[in-house]
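Next comes just one chain, in structure tokens: the form predicted on its own.
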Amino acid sequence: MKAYLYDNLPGDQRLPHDSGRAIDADALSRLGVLYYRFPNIQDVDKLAADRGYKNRDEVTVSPEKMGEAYEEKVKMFFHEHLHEDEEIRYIKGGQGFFDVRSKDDEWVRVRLEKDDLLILPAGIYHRFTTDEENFVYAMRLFKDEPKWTPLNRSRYLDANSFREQYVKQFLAG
């Protein structure tokens, strides 16, 4: 895992966009973002049991797997959004970027690769993209039935109870 402030320069979203300003795991945790490195599935299973994740699936994001829909999907994943559930991703192959909003509403880019697991809290604004290799194979973990409902950022979404709880817990004060 490598985390840093996003440089906001124009160019393909799949490029590193590394500003050179590093962010450490402690700073991520203050945003509610938890990072783990698990070289074996038993560690993932233990975390899943400890946190009450009952379901999981696996997804491959690549042109080979998704065909013509790939570019459209990657653009959709890159729209700023939040979820009303935690988002948990364990990278089993390839690599990609999760961008999350800092306390100052700047983008923090988190580069994940094989054996990295990231937990995003409900209510955090974020987005995802593959890197230039256009391949990531990930396990998604869910507390209940698998679902992935993005709520795209808007001024109305700030009144969402999950967003309000996130702001109160991690951004206020």
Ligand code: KMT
Contents of the next structure:
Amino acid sequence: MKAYLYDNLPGDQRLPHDSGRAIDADALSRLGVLYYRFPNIQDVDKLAADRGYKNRDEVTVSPEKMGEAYEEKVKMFFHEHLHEDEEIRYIKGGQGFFDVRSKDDEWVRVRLEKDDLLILPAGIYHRFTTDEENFVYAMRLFKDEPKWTPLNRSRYLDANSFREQYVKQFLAG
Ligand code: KMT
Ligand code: NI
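Given the form predicted on its own above, what does the protein look like in the form predicted together with this ligand?
To see the whole picture, the full complex is given below, headed by that same chain.
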């Protein structure tokens, strides 16, 4: 895992866009974003059990796997959105970037690779992209049925109760 402020320069979303301003795991946790390095699948099983996550699936995001739909999918993942649930992702291969909004509404880019697990709290605005290698193999953990309806950012969404709860818990003050 490596986290830093996004440079906001034009160019492909899959480029690093590293501003050179590093963000540590502590700062991520103050946004409610929790990072774990789990080389051992048993550690994932334990975290899932502790948090009441009963189900999981695996997804490969790559042109080989997705064919023509790949570019469209990657663009879709990169639309800024939130969920009314936690999003837990465990990377089993390849790399990817989760961008999350900081307290000042700047993008913090979190680069994940094999054995990295990330928890995004409900209500945080975020987006995802593969990197230049165009390959990520990830496990998605969920409590019941998979339901990660992406709610795209808008000023109306700021009144969503999950968004309000997130703001109150992590951004207020
Ligand atoms: C998401 O939530 O954007 C995804 O599931 C992307 C693939 S998992 C790294
Ligand atoms: Ni999401």
